[in-house]
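Have a look below at one chain only, the form predicted alone, in structure tokens format.
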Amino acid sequence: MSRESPYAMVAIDDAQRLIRERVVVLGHELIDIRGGLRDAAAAAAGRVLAHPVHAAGPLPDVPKSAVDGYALQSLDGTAPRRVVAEITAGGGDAGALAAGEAMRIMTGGALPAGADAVVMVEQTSERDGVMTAHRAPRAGDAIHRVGQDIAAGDLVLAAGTTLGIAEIGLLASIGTVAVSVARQPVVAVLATGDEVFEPDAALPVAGVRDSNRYALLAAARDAGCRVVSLGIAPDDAATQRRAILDGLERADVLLTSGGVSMGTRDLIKPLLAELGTVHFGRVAFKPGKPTMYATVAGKSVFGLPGYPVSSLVSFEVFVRPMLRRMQGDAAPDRPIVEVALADAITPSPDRPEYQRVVIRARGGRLAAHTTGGQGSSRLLSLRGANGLLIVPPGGRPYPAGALLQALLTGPLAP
């Protein structure tokens, strides 16, 4: 019996590659940004825009006060002026302003027919009902013209905008609260092997805690997914076969953990290749080289490796990019930097290797810090890491201060 793998093992971009080829991008939905919900905003936090989203109208759509002051003319110069009204922010048309009047004035103001600058309170006194302004104003002085943030018709958001905090006060800036987004891909999780319990379940000789299954439904949620967990199929290929095919009648997308190497009981190639199409089944980098991609029925399929770290590593550089494609994300992929060694790294002599570490900003430039061992079971590796160091292979070291480049998954540390 030959002991050797029957998938080629595929480069790095090869394998992003044939992912995207299969990417669909899921039907649209309208949602409202303020849901009805007392956690509103966060029904939209982090979905994706369908379409762009332009200004009905102008902002602002009349000529307001930049500052608590007085409207006024600027041709009247520091002459003295009348007080004749006050103007509230929203508080409507105050009228019309002569020459020779001011109208006390409110930061958001309108502005009055007749004004074309406003002067600052600190820049001047009031006596019985008579201003008089410190300097002379100039036209313009203070105000927010009509159109000036947005201007009638400007696209305000593209297709393919993730709405965040700032996206989400804009939409309600100019009155629209119904937008149309992608949907969220339906993404299951199954756990697999006999040595794999629950987390609270007390472990025979031998077994293990499921993390991969709790990591994986979480990256999936911060991905912009929602979840379904499939539980744990023990090493009995009816069984994973029934946990399969549940996990694609109820999903967009299934991740499976474990079961993906050349042991005997490793079932997951050989039943997907049963029931679709294998597409690869090894990747040549480290952690992850069983990681292997297929279709069935349409709907994708990726069997992870049982190493925690080499679970999250391959999702994080096969699986994520792809779910963020499927809503339509126009940056779907994360950022690569370039970073100065904190630290002397070992290379794998035979495969890029992502090495995880922590990036901060040191003297004008990013620096990574190793996490520590990198063994594929050390999940301690990830923890605090924002970055996936892209290490090529070689037989020498790389030194402190060698430049590489990295994969930015997280906000740079302080």
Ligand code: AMP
Contents of the next structure:
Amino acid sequence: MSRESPYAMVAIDDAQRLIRERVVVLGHELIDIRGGLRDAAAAAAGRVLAHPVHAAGPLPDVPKSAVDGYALQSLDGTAPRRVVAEITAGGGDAGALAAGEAMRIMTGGALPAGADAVVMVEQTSERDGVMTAHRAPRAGDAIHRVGQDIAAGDLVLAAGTTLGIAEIGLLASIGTVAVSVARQPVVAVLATGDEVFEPDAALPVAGVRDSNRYALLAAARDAGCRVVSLGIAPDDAATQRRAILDGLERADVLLTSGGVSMGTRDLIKPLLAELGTVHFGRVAFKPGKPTMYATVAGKSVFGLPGYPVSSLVSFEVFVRPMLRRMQGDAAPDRPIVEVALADAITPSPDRPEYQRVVIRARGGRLAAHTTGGQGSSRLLSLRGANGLLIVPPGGRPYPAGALLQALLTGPLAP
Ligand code: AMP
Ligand code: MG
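Form predicted alone done, so how does the form predicted in complex with ligand AMP look?
Now the complete complex, all chains and molecules, led by this one.
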């Protein structure tokens, strides 16, 4: 019997393409940006718009004052003006303004007919119902023009936009409370391993706490998905088969952890080969070489490695982009940035490696600081990391100052 894996080692790009070719974009559903009663707007944040949103009318709808001051006719220059009315935001129509007149107006108050400028209160004086502008106003001063913020018919949000803080505010501002968003993929996560236990269980000697399932569930949620936890399956083919079929019934995507290497109790690959089609069974990258990808009845299954760092890096590189594409995200991939190494690093001799780094803006460029030991079991290498440094294979270390590319997986560190 061969001691080599029967699966060809595919390149990262090829693996990503094999996944991309099988993305199933899910349907959409209407949500209300006001959310539930208890959970206002939480339901909308992070969702991906399925259709573009246009503004029905202009914002503002009528000319308004941009400041607290006086509405007037600019032609009158600095001549004293009679104050004939006061216009508050939301107040009624004050009628038309004639030459020689001014109307006290508050920010957001509708500009009266006849006025063509507003002077802010700080640049005026008023006595006995007569105001004087200290400087001659120009037509258009301090007027919030019709459509200045949003014109009627403007594309406000494109399909594929992920709703964030500003987007939710924009939708509310144009009165669009119901929006069509992609259905959230349901991701089921199964841990495997006779040695794997719940994190709060009394551990036998050599037992391992199940960090992968909880980290992967969090990662799937962070990628915009709903999640189903399938627990821990022992290294027994019948049990794992049942758990996989159960997961496929309940979810759109199944992630398994462990059981994909060359051990005698690594059963996931043959099981998925039997249940469906394996598209790749090994990837030339580090950490996470045994990562596999299969489809079973059209649903994607990722067999992620058991080593905690490998499973999370594989998720980032292979699973997350698919989960974003399934939601129609117009920008499903993390940005790739050029970084300068703050510390020397050693590449893997034979495989491209994603080393975990903290990326900071320093002196006009991005600096990547290593998170220390890059062992696949050392979850501490992911603590605080906001980047995966893409390190080409080779025999020589990269010195501090060398420029490499990195996937930016989070906001820049302070
Ligand atoms: P495997 O891929 O099943 O050979 O597992 C590789 C390594 O990862 C072993 O040391 C396992 O004990 C460990 N491991 C497997 N599953 C998990 C898990 N769910 N959480 C943390 N470590 C795990
Ligand atoms: Mg195992």
